[in-house]
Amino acid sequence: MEDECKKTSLYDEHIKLGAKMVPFGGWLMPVQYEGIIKEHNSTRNFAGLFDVSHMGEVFVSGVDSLKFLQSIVPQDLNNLEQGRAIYCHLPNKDGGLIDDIIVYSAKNIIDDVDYLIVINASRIDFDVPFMKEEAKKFDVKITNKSDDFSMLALQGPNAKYIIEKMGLKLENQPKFFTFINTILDDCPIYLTRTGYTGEDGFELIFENKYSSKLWNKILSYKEFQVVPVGLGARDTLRLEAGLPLYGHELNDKTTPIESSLGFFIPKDKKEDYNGKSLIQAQKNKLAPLRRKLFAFVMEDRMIARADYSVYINGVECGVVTSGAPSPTLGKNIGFCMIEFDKLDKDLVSKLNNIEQSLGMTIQIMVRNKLYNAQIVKKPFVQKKYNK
């Protein structure tokens, strides 16, 4: 299987550092270097460097760029200012999610490009044809640049000081969810104040030829205690921050409202988009939720892993979507999707009420035995974004 996986331009650098490589989303990626807990804690307390070059980059240009994007995402991009980014969903006609993406307003930042879209690695081969098919209705050009660009994520409280050391003063660095076109260590870079850890930090997008130079340069700043970080710690970091992962918390059968992401969906967007009728009805409480995502903390010491069964009052009614020990909290945490058609109406009513659902006991089947967990509010660990 590993022979069939793609490799990022930093593959050889990972091997030099002794990384354990695993298949992920069709790519061979580092899962850890010196250990998940060390890499996790280093990111929380100092700085972590992630190779996320498997992510996809799509350029959108043309007079109908905005109209096109308005037709494929539930979010309203009409007021998205130049240089700003927005977290978006890509629904299908039934309201389920094809992917979750970040859209950057790139006009006058990237030559001849109106928007940059960053998509999940495992969805590139689906998202791009989908967008190109949808674009046929508009005067717009979709260009998949995923093979031409690499991406690094530099996360943690020392990230801003590393970027400063590379030539960009603190006062000139982009603010949260904005990006700029800049030069770092003589390398042209699209520098974004985004990330997937809950920490302040950046994502650097650049041509593949600069990968090794930038990777090694950042890791050379030992005074900032920056370490390379693999997928293992990336997962525990995003889980603590309450961030969903496509294929786990998000899928093509579940709407963003059912995935507890209703905060990102406007109630009154005028333009039509795939799945709008159901998504808007659920958002405005005019249609019932079929299922709902919940965060939980294990009361027992067992770890609830993805795909473990969830029970309430002895009734099997859901599945764990993600679960792991939290290095920051010293507890076992996770997300689960609970199917409402398995439960009585009174219980569903309580689960749909945030205040009533918090503290509710659920049980998770681990090795043929049920263990107690408690529904809690997300995120598990407070985010530290630079806003």
Contents of the next structure:
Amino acid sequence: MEDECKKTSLYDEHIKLGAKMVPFGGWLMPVQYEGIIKEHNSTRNFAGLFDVSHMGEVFVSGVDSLKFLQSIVPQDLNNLEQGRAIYCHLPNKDGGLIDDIIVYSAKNIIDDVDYLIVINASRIDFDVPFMKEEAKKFDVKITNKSDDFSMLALQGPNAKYIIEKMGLKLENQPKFFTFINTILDDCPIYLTRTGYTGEDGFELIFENKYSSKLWNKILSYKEFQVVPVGLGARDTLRLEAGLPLYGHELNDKTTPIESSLGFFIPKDKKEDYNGKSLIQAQKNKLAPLRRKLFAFVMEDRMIARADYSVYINGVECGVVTSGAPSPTLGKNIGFCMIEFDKLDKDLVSKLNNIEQSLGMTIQIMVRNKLYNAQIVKKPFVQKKYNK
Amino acid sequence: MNIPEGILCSKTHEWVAEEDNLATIGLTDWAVEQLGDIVFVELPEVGSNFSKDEAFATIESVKAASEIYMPVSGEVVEVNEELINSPELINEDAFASWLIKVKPENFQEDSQGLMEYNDYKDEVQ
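Instead of the form predicted on its own shown above, give the structure for the form predicted together with its partner chain, please.
After this comes the whole thing, all chains and molecules, with the earlier chain placed first.
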């Protein structure tokens, strides 16, 4: 399996640092360097550097760029100013998700590009053909740049000071969910104030040839206690922050409303988009949810893991989508998808009401025994974005 | 970390040290290194019986749960209670942090397929 995996431009750097490499989404990626807990805590307290070059980058250009994007995402991009980014979904015709993506309004920032889209590594082979097919109805060009660009995430409270050291004063740094085209340490970079940890921080997108230079430069700022961080801690960090992972909390049979991401769906977007009838109806409570994602905390020391069964009042009614010990909280946390067709009406109506669902007890099957967990509000750990 | 003399290792990465018909069982340093930060240990009850190759404990790292298998058949006579509240001790010293002690049923026969530590190391590396 490892032989079939792609390697990022930083593969040799990871090996030099003694990283443990694992296959992930078709890529051979570092899962940890010194240890997941240390890397997790370093990111929360100081700074963590992640190689996320496996993520895909797609350029959208042409007179119909906005119209095209409006037709494929539920979010409304009409008022997305240049230099701003927005978290979006890519639904299929039935309202299930093909991917979750970030769309950057790039006109006048990236030459001849109207929008930059960052997509999940494991979904590149699905998203790009899908977008190209959808684009046929428009005067728009889709270019997959995933093999040309590398990407680093620099996350944590010290991230901004490291970027400052690299030549960009705090006041000139992009604000939360915006991005600029800049030069750091002689390397041209699209610098975005985004991330997947719940911490303040940046993502750096640049041509592959600069990757080793930037990687080593950032790690040289020992005074900011920055450490390389692998996918293991990336997963615990994003889980604590309540952020979904495609293939776990999101899939092609579940709408973003059912994945408890209704916050990101506008009530009354005018333009038609794939899956609109169901997504919009669910958003406006005109169509029932078939299932719903809940955040939970285990009541004892058992750790819930993805695919463990979930029970309510003795009825098997769902699965854990992600679960792990939370290094920040010292508790075991997770997400689960509860199937409403397995439960009686009263219970479903309770689960549909956020306030009523909080504190409800569910059971998770761990090694053939049921253990209590409590439904809680996400995020598990408050986000510290620089808004 | 001291490697106890005369230990035998299994293909599933358990070590066993036998003395006076008492077998002490743990997880090898190589396996512990692979697992990373250990955060939870579930041990069997004293008095329970397990056959060779049967799962008797679960060790969880941040990322995943792993079953631990009996290198020899026997009755559990003692479990390392200290690990319940301090599972990270296993990361510090895989050999000092034994999991269980068992009264083996037939150590001579069961240990036939086990490897000496040096051979085990050659095999995993």
